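This document starts with one chain, in the form predicted on its own, laid out as C-alpha cells.
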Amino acid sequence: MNKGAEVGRGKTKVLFQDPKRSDALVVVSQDSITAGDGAKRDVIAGKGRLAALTTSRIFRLLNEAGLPTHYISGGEDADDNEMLVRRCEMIPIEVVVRAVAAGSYVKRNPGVKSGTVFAPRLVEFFFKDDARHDPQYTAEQIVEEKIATAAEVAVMADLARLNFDILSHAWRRQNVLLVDLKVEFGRAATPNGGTEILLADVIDNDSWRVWPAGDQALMLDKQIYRNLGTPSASDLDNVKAKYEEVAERVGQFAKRSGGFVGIIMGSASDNDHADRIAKALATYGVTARRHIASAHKTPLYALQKVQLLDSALGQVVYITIAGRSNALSAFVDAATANPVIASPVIGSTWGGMEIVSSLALPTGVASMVVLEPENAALAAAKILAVDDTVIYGRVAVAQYRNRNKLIDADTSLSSTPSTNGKATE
C-alpha cells in the first residue's frame, strides 16, 4: 500500500497516514513478539504477516456480522502485512472478556480455581501503561479520570461481549474453546460532527487464549511464548507454527454453511406474508426459496418440492404459510426431518379457529408456530446460525440493537413529564 508519514508506533505495529484519505491510516504489523509489558522481546520472521492475516480475517467477519470496526481493507495475500483502517482517537483502555478463569485473573484472585467458568462473561478494564503494568480500572475510574464517558464505557463493554460471543461461536465450530479475549476501542468521527465507538487496533493470536477441545495443554496462543524462559530458535519456530495454524483456522471463520429457508405457501395470496419473511431473512444474510403448493389440491407436487429442497446443498429450514388451514404445515412437517416453522396469516382460519394473535395456536402441526413474519424469520435464522457464524453474528447484533431501542424508549418515557407536572414512572 502507498503510505504517507509515520503517525504512531507500538510494540508490534507502525501506523502511517494514508496519502489518499485524511480519515484513514495504514497499519503495518511487525515481526516482533513481546511479553511482560515489552520486557521480553523476540523477532519471528513472518509473524507480522500472520498477525495482519489473522486480524483482517477476524475484522472481515465482524464487519459482515454488523459490528462497528475500524477495518476497511487489506491484510490478505496481496497486501503483505498492511491494512487500511479508519483513523480513530484510541481510548487507552484494554477491555478483557473472560469465559474461563486463567492467566492473570487467577494470579489476582487466588481464591478462584483455574478453569472456573464465568456465566455471564466477565468483563474487565485495564489502563494501558507499561510502566505501571497496565493497572486494572473500574468503570467508575475510567469516567472519573475522563478517559471515556459512562455511555462510552457501556458501549465498549457491550461490543466486547458481542465480539467475544461471535468469535467464541466461530471457534466452537472447530471444537476450540475461546477462554478470554482482549480488545481495544477508538472514537471515529461521524458525518454529523459527532463520534462513534469502534472496535480498533488488532485482534490476532496475541489477543486471546484458545484451547482445542478445551484442553489447556493444547493451547495455540501467545501463552506458549510467555511460558518460555529464554527461547531457542526451535522454540520460536514452534511458536510460529502455532500462529500459522491459527491464521489458517481463522480463515474458516466466515465460511458459510449454505443453509437457506424454504418458504412454502398455500396460495399466491400468501405472497405478501412471504415478502415480509424474505425481507427479514435477508437482514441476517439468509436466502429464501419460495414455492406454492397445496396439501389438499397438489399433495404429490408439494411432496416433490419438499424432497427437492431436502436434497439441496446446505441445511434447509421450512416456513409454511397457509391462509385457510393448518394442513400444509402438518403435511410438510410429516414429509421432512428438517425443522418446520408455521407462520399462519392473521385473519385466517387455522385448526378450526380464526387467527387473531399468536396466543393459543394449535400445536402438533410443525416444529414451532410463529405468527409474525419477522419473528418467523428470526426463529429460522437462529436454527441456521448453529453452523454459520455470520448468521449467528447478525442475529446477535440485531438483538443487541433491539434491546438498546427498548432501553432508549423506556428512558425517554421515564423522562417525559406527566400531565400533573411530575415525571412519569
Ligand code: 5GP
Given for the second form:
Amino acid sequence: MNKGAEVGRGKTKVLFQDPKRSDALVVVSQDSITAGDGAKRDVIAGKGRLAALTTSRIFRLLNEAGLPTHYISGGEDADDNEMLVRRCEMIPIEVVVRAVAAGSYVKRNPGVKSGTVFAPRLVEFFFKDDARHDPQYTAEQIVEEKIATAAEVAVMADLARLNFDILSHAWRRQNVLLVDLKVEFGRAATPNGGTEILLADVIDNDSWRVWPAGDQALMLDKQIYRNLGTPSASDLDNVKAKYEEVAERVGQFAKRSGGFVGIIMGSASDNDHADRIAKALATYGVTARRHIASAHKTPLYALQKVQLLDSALGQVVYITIAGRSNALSAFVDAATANPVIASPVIGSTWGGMEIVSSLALPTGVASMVVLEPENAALAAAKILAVDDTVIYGRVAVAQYRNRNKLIDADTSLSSTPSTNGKATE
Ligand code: 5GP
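Return the structure block for the form predicted together with the ligand; the form predicted on its own was the one displayed.
Complete assembly follows, chain above in first position.
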C-alpha cells in the first residue's frame, strides 16, 4: 500500500497516513513481541505477518457480523503486513472481558482460583499508561477524568461483550476456550457531524488467552512468552509456531458452513409469506431455497423435494408454510431427520379452525411451530448458527440492536412530558 507520513507508533505497530484518504490510516504490524508493559522485548522474524493475518481475519469476521470496527481492508500475505483502517481518535482505555479467571485478575483477587468461570462475563477497564502499569479504572473514573462519556463507556462495554461472544463462538467450534480478551476503541466522525464508537486497534494472539479443550497447559497465546525468563532461540521458535497455529485456526473463523433453509410451501399463494421469511433470513446471511409442493395434491413430489434438499452438501433446516392445512408440516417432519419449523399463515384454517396462535395447532405438526415469518427465520438462523460464526454474529448483533431500540424507546418515553405537564415516571 502507498503510505504517507508516519502518524503514530505502538509497541508492535506503526501507523501511517493514507495518501489518498484523510479519513484512513495504514497500520503496519512489526516483528516485535513485548511483555511487562514493554520491559521485556524480543524480535521474532515473521511475527508481523502473522499478527496482520490474525487481526485482519478477525476483523473481517466482525465486519461480516455487523459489528462497527475500524477495519477496511488488507493484512493478508500480499499486503506486506499492512491494513487499511478508518482513522479514529483512540480512547486510551483497554477493555478486558473475562470468561474465566486468569492472569492479573487472580493476582489482584488471591481468593479466586485460576479457572473460575464468570457468569456473566466480567468487563474491566484499564487506563493505558505503561509508566503506571496500566492502572485499573472504574467506569466512573473514566467519566470523571473526561476520557469518555458515560454513554461511550456503556457502548464500549456492550461491544466488548458482543465481540467476546462472537469470538468465543468461533473458538468453541474448534474446542478451544477463549479465557479473556483485551480490546480498544476509537471515536470516528460520522457523516452527520457526530461521532461513533468503533472497535479499533488490533486483535491478535497478543490480545487474548486461549486454552484448547479448556486446558491451561495447552495454551496457544502470548502467555507462553510472558512465562519465559530470557528466551532462547528455540523458545522463540516455539512461540512463533503457536502464533502460526493461531493464524491458521483464525482463518477458519469466517468460513461458511454452507447451511441453508429449505422453504416448502403448500401453494403459490403462500409466496408472500415465503418472501418475508427469505428477506429476514438474508439479514442473517442465510440463503433460502423455495419449493411449492402439497402433501394432499403432490405427496410424491413433496417427498422428492425433501429428499433433494436432504442430500445437499450443506445442512438444511426446513420451514414449511401451509395455507389451508398443516398436513404438509407433519408430512415433511416425518420424512426427514433434519429440523422442521412450521410457519403456518396466520388467519389460515386447520380443520375448520382459524389459526391465530401456535397453541391452536394440534401436536405432531412439526418439531417446532413459529407463526410470524420473521420469527421463523430467526429460529432457523439460530439452528444454522451452531456451525457458522457469521450467522451467529449477525443474530447476536441483531438482538443487541433490538434490545437497544427498546431501551431507547423507554428512555424517550421517560423523558417525554405527559399531557398534564408532569414528566411520566
Ligand atoms: P491480564 O489483565 O490478565 O494481564 O490480561 C487480560 C487479557 O488482556 C489477556 O488476554 C491479555 O493477553 C490481554 N492484555 C492485557 N494487557 C494487554 C496489552 O497491553 N496488550 C495486549 N495486546 N493485550 C493485553
